[in-house]
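Listed next as structure tokens is one chain, alone, in the form predicted alone.
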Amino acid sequence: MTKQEILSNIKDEALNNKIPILQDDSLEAIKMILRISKPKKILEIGTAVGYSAIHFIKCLEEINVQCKLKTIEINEVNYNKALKNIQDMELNSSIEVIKADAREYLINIDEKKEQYDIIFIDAAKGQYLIFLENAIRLVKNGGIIIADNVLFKGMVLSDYNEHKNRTAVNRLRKYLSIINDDKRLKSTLLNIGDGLAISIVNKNDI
């Protein structure tokens, strides 16, 4: 089986099992950012089954950029599946999967020792504000923070106020407000997939 066939199977299996993965148009937008920025270190918050991490590294390999990607996953089933998928794609040397609660793991990273060119947020929507705070701290000056699903099936920009998803929706609205107002961030919202927020970080602009 070719690597492309393995990757297609990973996508099909995730969709069949209703495991959320990057939508195609969002994936292509991020790949364009990767080709332009040529990151050497990426931090991903929310591995799922490793689909996006694999795509990011494969994209950079195609332009001869060596990149190390660290990705954090709390769900044990997804974590084990991601390990297998990454091994099947022979990318163990480039992708490190951490089994942890990202909220706890991130606060223990020393920003003086560990900085990233790109940080990709694609985990629990209700925790995006915590993830953003740590992402700003851990991304290099001039680096990029990308967050997926910020429109949350259209609820964030609508008058949605039902109890079921109210907390997540309100926190995502706050996320968009912060990245728009924070002087350290130059942000744009792409209305593709389920909403992709891209922020370039300038820590000198305070």
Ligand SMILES: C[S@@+](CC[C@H](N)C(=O)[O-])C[C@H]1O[C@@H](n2cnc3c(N)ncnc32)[C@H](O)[C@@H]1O
The other form holds:
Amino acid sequence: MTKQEILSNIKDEALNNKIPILQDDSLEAIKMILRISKPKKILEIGTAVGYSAIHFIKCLEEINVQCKLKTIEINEVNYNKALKNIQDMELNSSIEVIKADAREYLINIDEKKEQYDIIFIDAAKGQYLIFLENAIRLVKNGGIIIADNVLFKGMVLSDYNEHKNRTAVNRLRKYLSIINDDKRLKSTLLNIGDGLAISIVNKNDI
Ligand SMILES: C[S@@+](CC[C@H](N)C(=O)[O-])C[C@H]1O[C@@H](n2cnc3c(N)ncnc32)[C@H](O)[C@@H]1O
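Moving on from the form predicted alone, kindly provide the form predicted together with this ligand as a structure.
Every chain and every other molecule in the complex is listed next, the one we just looked at coming first.
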């Protein structure tokens, strides 16, 4: 099997198993950002089965950019599947998967020792504010924070107020208001996929 076929199988298997992977249009938008910014270090919060991480590294390899990607996954089944997929794609030297709750893991990263060009937030929506706080701390000056699912099936910009998703929706609303108001961030919201927020961080602008 070619690597392209393996990647295509990873996608099909994830969709069949209802694993929420990055949608095609959001993936293409992020790949464009990667091609322009040529990151050397990426941090991903929410690995699932490694689909987005593999795409990001393959995209950068195509333009001869050597990038290291660290990705964090809380779910053991997903974590093990991600390890296997990354192994099958022979990308172990570029992608490191951490089995952890990102809320705890991120807090323990020392920003003086570890800084990232791009941080991609794609995990539990109710935790985006904690992820953002840490992402601002861990991203390099001039780096980019990208968050997927910020429109949460249209609920975030509607008058949705039902009990079921209220906390997550309210936190995503707060996420959007912070990236709009925080002077360190220049942000845009793309109405593609499930909503993609992109923020460029300038820490000198505080
Ligand atoms: C939307 S999926 C990630 C999709 C992946 N980025 C892709 O596009 O291929 C979200 C993942 O985040 C994981 N997750 C949720 N909360 C987490 C947390 N606090 N720490 C680490 N992973 C978490 C879930 O188990 C799930 O696998």
